[in-house]
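The chain below stands alone and is given in structure tokens; this is the form predicted on its own.
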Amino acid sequence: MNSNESTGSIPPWNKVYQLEELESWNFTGPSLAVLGHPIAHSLSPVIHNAALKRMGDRFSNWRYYAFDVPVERLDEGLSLFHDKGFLGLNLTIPHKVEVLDLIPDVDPVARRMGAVNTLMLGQDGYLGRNTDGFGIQNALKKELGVDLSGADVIILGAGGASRATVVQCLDAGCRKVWIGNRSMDRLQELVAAVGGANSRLATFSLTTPPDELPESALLINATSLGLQLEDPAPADLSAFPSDIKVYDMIYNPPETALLSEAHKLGLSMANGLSMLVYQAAQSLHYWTDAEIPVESMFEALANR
């Protein structure tokens, strides 16, 4: 017997769930996702059911799931959501920019971003919000003590996570975003993505960074290198300013390579595990209107 089949029974929230277990899905209780492929790895469930918990007896039947969503049944996917009735759902890769044509209203702060992680349930579909940004704003805050109001940014990447965060850091009154790449097409797609030439934005190649790079700036790792234990740094921090701050929105490993040299040179640095849980949090806010315990989550990422 499906542990789904009794009516109004609550499913296991710590397995992967299938599509084809959604066409079944009897559960009446106020139900959350999080949808990805692949997804196994995801500590969404974690946090947000440990949060959940913890919000008294209001949210005692409510339940956060993981489900795995190959990207050509997202919309088949997103229509069966919709008619169970899921509450809301979080996206990540490799839907986060594949379902901004899919659902019928993004929020304009998403549309500037080019990503949806977040979607909330409507009367024809799903409303599409991106709440990365708040949790970089956040995680910042807390593990280095970084205001991003006046501040100089330095962005490594060109690629989704960095243009959020540049849109991000240009909302939040930034005083100057530097953006790093590879290759320079790519930033000049970013900064036309983001609205065009702006006194506030200024690009370099990784390869060279510049001398006018602003001391005590903080440097923010968007691209993916690190994701993998054997991956180099996508930078030499020797070339940038002595006391510049570092975050990695890698939290697994815990420890990339650019973390690693950070520490060795003494710098102040954390990784993106604190992103995760704000980001999560406004979510999880998004949904239930209510105040959230944002440090359950941490407890429950670390008693994992």
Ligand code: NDP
Contents of the next structure:
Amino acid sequence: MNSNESTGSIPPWNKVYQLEELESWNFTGPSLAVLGHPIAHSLSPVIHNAALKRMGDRFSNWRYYAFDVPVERLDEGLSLFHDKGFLGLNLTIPHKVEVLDLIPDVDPVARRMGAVNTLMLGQDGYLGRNTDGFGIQNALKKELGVDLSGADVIILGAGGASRATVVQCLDAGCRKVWIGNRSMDRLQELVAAVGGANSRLATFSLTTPPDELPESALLINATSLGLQLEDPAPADLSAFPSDIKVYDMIYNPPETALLSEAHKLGLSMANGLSMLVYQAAQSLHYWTDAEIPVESMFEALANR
Ligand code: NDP
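Now that we've seen the form predicted on its own, could you pull up the form predicted in complex with the named molecule?
After this comes the whole thing, all chains and molecules, with the earlier chain placed first.
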């Protein structure tokens, strides 16, 4: 008997599914999915299925799907995924924060980050975790050779991605973290959410960077400014130390105005594709408890 006879035929993964299709889902093999709205652009199925394929016989009938789930249907959707036995889910825009009120269990780090991007199947619902912090930490190491322990980090932005990065930086032992944002109210909210005043945290307005920044600092763009081709850079790099390294969480477009300026200045720099891969690898590790062939994820992106 092959595995498909016991689990139903394996649905194709290279299309976007709607919740209605989940109602009649009869594949009972190990299923994973990313939920978002919009979701058609998501690269997650490509990278997860590439890794699963490389992981050998034990994972031969595991599949990772993309589902378009609007925000008002997330609660209902989660019950359905649970009923159908989906082992793990990723959440992307606009679900990462709203889900906190919809699941029975959230791990403490994800709670401090204020967002959940990974759900693990439990008896009564899903356990929420966050792998974005792991993603950025490993991306910085691979692309720029930066170890967060003892590092000086400048983060632009005060939204969800910034908050996960700030928590990761503090937990990993950064020496100091400077956070700059356009809206000062949102910036103060972030500082309060990650534990309040702390000698390792400093804030600034995007238009006036602090002048005591160390030469070896790392600058991370965690704003969404750059997603549109015509967007300007969120900050003027010439106002920062001349030897900084630059990481832009944005990967589409692959070179934002910020990275283009870094390029002209001859600075070490990288875009957010590696963060995407490492957060995915950590989610897949949580679901499979196996070693993840991260290089297969990078290869899948390069060949898409
Ligand atoms: P949020 O919507 O939560 O936060 C957006 C941030 O961008 C805020 O700080 C906001 O500032 C700032 N911003 C928006 N427009 C402007 C502008 N015109 N000028 C200056 N600042 C602006 O988004 P997320 O935190 O979820 O995501 C941030 C970025 O990180 C996105 O580009 C996203 O694609 C990327 N990302 C990449 C990941 C990866 O794996 N590579 C993972 C997660 C996110 P204000 O408070 O003033 O509005």
